[in-house]
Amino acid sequence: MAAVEFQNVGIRFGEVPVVRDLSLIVEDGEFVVLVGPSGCGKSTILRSIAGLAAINEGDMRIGGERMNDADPAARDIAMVFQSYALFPNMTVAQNLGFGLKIRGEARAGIARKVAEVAAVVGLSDHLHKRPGALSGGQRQRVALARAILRRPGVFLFDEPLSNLDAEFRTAMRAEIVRFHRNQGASMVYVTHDQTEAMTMGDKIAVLAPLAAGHKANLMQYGTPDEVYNRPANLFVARFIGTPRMNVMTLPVDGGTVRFGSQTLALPPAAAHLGKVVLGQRPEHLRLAATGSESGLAGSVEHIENLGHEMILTLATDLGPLILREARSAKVPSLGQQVRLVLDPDHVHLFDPVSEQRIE
């Protein structure tokens, strides 16, 4: 049974549509990441699962049951907020026990459950403290523990790592993934950080803002590999991957396109077009051997040294292109003239009008 199912869902803020025609299924036990730029509706979608944002059209089901108008407390979900939303006037123990107390559980039962969950997330020594006395990571754990206590069918995370510093974020990322493996519950996780999306999700839903002219929010829904290796459209191609995919619009001539002196044959679906958008990831673009006349001429404009690899920005007739080169290779110097060669096996083609992928 699907944990969460959206069927043609639309959400408006007043007259302004924020989510349109969303159909998406989160399978039982799956970790799904909703990713996209600001305004793409990712948080709104998450909040609609929780019952904090009203659904105007379509159906949303949790565990097979239609939950469009159900009370937030009756949805079998738990949410970890971006700000953690811990009650500052209560101790950690009181924060954790709040829901149980509201639901009228006996004191002894609350104390036992709180102690259990605190042990799970390593907070046993902090139960008497108030959130203000905790570090960012500890607050994060309190928020997580509060969610665990509810034993929900679905965990919802709203950018829970964005308030943490970079080093700690990586550690917490692993912790949440491990947590997912241990709990086995379904999780929906919102982030604007595509690295988080790629590293954490079983599946990624890439979302685009309606305000940018898209007909629907959902651009692609698939595994990280699918989304990275076979982006369904230009939006996904540009959004997923750091550095971004190189994208250039090239005229089609006799079923081929030219990249400098390099000629590429197009598949039948693209051969009849006047122009085609060609994409290639920085790690697939190659420098030609010195003295070679193949490929496209360019000059090295900027070098980013990351230690294990170099990221080169090259000025070419087709605009700036990014190339990723292992540090072991011979690296050109700034301003040096080089030639670039496309890897024909890793070319992505898109229709310039519809922006959809061409196979």
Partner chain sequence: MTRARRATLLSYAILIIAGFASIFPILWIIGISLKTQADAFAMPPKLVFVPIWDHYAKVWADATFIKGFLNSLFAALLGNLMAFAIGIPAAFALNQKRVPGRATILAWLLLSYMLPEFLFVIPIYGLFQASGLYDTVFGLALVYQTFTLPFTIWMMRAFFADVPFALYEAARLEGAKSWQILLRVYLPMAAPGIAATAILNTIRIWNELAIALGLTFDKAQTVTLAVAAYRGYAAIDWGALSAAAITSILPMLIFAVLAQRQIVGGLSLGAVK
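The term rigid core refers to the most C-alpha atoms you can superpose between the two forms while keeping them within 1.5 Å. Please read these numbers as outputs of a predicted model, since none were measured by experiment. Residue numbers count along the first chain shown, from 1. Compared with the form predicted on its own:
When two forms of a protein are overlaid on their rigid core, residues whose CA moves 2 Å or more are considered shifted, and V92 is one of them between these two forms. After superposition on the rigid core, the Cα of K113 moves by 2 Å or more between these two forms.
Core-superposed comparison between these two forms: the Cα of K101 travels 2 Å or more.
Now that the form predicted in complex with the partner chain has been shown, please provide the structure of the form predicted on its own.
A lone chain is what you will see next.
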């Protein structure tokens, strides 16, 4: 296995910068997820590890060795693609053994290794089939098994589950995480799906598009808990979390802000500002227990019944706010007047100019 390190890496397509000033380390044996919206550079970063995208500035190292100009075949990586990239005229066994055959391994050794890896990913009963006879989940297992046979230092995953339906995605997420746990391999995984990022990664790199005016792509790099509970800036706060965080800009008066009739004291770092951006996740915002409790007046505009919980959209003077309620709670009806209360222990504050987190 091997660590992957980016040191102030920049990548351009012609004169257009796609990745700028990227510095992060995937430690040996870590599972790191690159997540962000379209155009944020996540697939380009992955392709640069594989040697399929040229690095224009900075250094990229694998196992401590500079790999900027190294041939893709010399990088000791294996890649699992979104499109599976299987040979349709070959059986599963032939698809799995093809790379070993090209490398000149003996037929008996190939058969043994193919049988071993097929057992690991649950394909033993499908070795005689061709890809067209397999489900999407089974074809993705073939692609994963082929990468395992490569025995690389680093595994690269380029949105491998986006072609699967919801049930298969959930099952394959668990399989890939289990595979990582058993193999202890270094893995870099690209996705636009924050659920995949939060449930699979040891660490998450949240990326933003340069075209949106950001000076660099990397917005935050940390564990799922760190990224969710302490977003480094407004971009991360808005991007990570379903439903998204409630964000509102409030005037500062005497070191406090008002949420309707509720007053919140600000920390010294925010108390001197003229305005502050306040965020709170839907699970922390709540309905007032009594009519006299301080809070912000609103009305129920929309209700999503998810079975185990209810998602309420509420119209307020500060704009629409979202509230998450447990299914067992007494949920108000559409159009009902309510009062919202902030949880002061779970408030996120951001500078309205820099958009950075205020501690």
